[in-house]
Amino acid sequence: MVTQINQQELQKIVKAVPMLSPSASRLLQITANPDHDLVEVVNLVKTDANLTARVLKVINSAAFGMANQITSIDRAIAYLGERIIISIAIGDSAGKLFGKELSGYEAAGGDLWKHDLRAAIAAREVVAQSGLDISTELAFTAGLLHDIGKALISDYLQGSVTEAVALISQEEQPHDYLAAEKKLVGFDHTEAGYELAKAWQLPDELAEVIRYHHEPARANEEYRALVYAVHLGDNIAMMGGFGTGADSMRYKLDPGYVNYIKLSPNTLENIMLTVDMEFEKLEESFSDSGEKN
């Protein structure tokens, strides 16, 4: 049965959830800095037991074929790349967030974790085929977190999905699946998800993709190019048959991304064809390592 939140329970429901670990926190604050260098995200993973481990399995495991065990966490970032760091860090802070079944949108756990998984390497992508002037590995971020207000929205709108696409195929006053929520359970998840990016102190950036990665439009300027860029990966990913269950493929394309972001056939492909193959990678180097939410 579909429950009705206001914006009191909303703030309960925030509270609720788990604050990012430390050093997950200052992670992303550091890689939001476009001026930041890759010392302190070394520095930092330095200073948690917990995430060195993490990583050194990463990169030891079978996916990355290493012809001798890397012992080093300098050497190890150095190959990994702060997109992976990044996903580690998240995935072992909020995992059991993201893997949650998402019973409100029909989708299975673990299906919101491969999502944003799949839009974080296609923003990323969309960013560095296009030659935009953001940094590629807060695009990846961005699309890592963008959809994580389902996670929080989810329960109440159990039993809705009928009702949701009922409401999308009206004729007189069609809506996407985003306004459904809203007038299903009172918030969509980019409204809840935006709460909860205040909740864990994101940076501005993040916050602002979080809540209007459907409408990017209306996004602040400053930050409207990378919005796009993961409005565009979330695209990609549904298209590629990631969604995170009924409401797939049910949201409107901004056509206005043509005005920050180009983008032609060909390479459209591409960045369809990497996100394939980069995801396969990093789910097999997360599994073997026993990442995999």
Second form
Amino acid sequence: MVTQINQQELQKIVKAVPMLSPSASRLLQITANPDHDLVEVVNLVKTDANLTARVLKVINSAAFGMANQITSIDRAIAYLGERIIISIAIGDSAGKLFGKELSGYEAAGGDLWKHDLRAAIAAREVVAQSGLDISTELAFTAGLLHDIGKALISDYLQGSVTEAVALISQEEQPHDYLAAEKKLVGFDHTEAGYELAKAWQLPDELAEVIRYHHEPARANEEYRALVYAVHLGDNIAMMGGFGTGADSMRYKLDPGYVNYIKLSPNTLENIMLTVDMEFEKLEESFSDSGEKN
Amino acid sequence: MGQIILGVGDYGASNAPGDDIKTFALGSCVSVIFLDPKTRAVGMAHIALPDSSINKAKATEKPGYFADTAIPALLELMAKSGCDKRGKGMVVKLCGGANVMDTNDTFQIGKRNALAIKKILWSFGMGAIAEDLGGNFSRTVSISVSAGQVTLSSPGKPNWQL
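Moving from the form predicted alone, what structure would you give for the form predicted together with the partner chain?
Every component of the complex follows; first up is the chain already shown.
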């Protein structure tokens, strides 16, 4: 049954979500700083025995095809890159939320994580292949987190899919899925996600992406290029067949991205291909190493 | 008797009654379906991009990924069950190729996929008799070998036939 959420209830929902682990939280803080050094990441991972073990499992999984067993965490992190360390830390710390079945969108368990991972890879590639002057690793992290609000409102959207699609298809006042969510339960997934971002004390740039990834023109100008990169990454993930159920492809693409990001059709096709290849490898490495997601 | 599931860039064919060929969540990807009335064989490719020139290595490894390599590969596969090598007499159906709500051409990959596929089909003297392309929603498609029936589904919509 579809249930309206009020502000008070939204706060309750957010409070019920477990906090990120201290190391995941700290990792997001460190890596959001454009002047940070990889050494800071290494030092942080070293303080967390569980995370260290996970990272070593991933690098030694078949997907990376290492000739020799890697036992040094320094080497593992240098090889894998920050983005994979962050994926592991988030997956460990909030795996339940990301792995949740989104029944309100008719998406299976694990679909949200797959969509997020693909949006993350795509956002990173958009930055890298368009030569945008922002951190590729931050674009990845932001992509990973952008849709977290869906896990919060999905239960309240239970049974709403036919109505949501009908709202979108009506001719006089066509909605996108965001507007449909808002009409049906009172909040859309970006608003709900933003509340969680505040509760988790995420860095501003990540909170801004979560809040405005469907309306990048409304984002704080300081972070707008990053928000546009994730906006495109999100759309690329959906185009590639990895949405989160009923809402897939049912959003507006803001053509204003051209003021920040130069993309030719050819580059976009290259990005889509890279996303497919990178995703396969990442998924394999996580599943080989016993990551739940 | 079984279900053949195709991922992105896969292609497959069967003439075993009772088999189904299915592919999930076509976004901008296009599914090309061949039905051969003579041999009762059916085939499908899940095509992701229009042109293999962007990555020849990928095209060799996964010819079903690109329009220009998928169609010859699917024809070749179906020829093994006695179908005409150039697809003579083959019934063609197309579905997928959705586009996000966009006013900018760059992101119309669904449209470019469909166009590229039609061009390749024309070069073989083939053309689609039915298509369900475009729009801004994702489609899951399956075909049963015995009935030759193509069924589409999308969350929030009743299933439909093509």
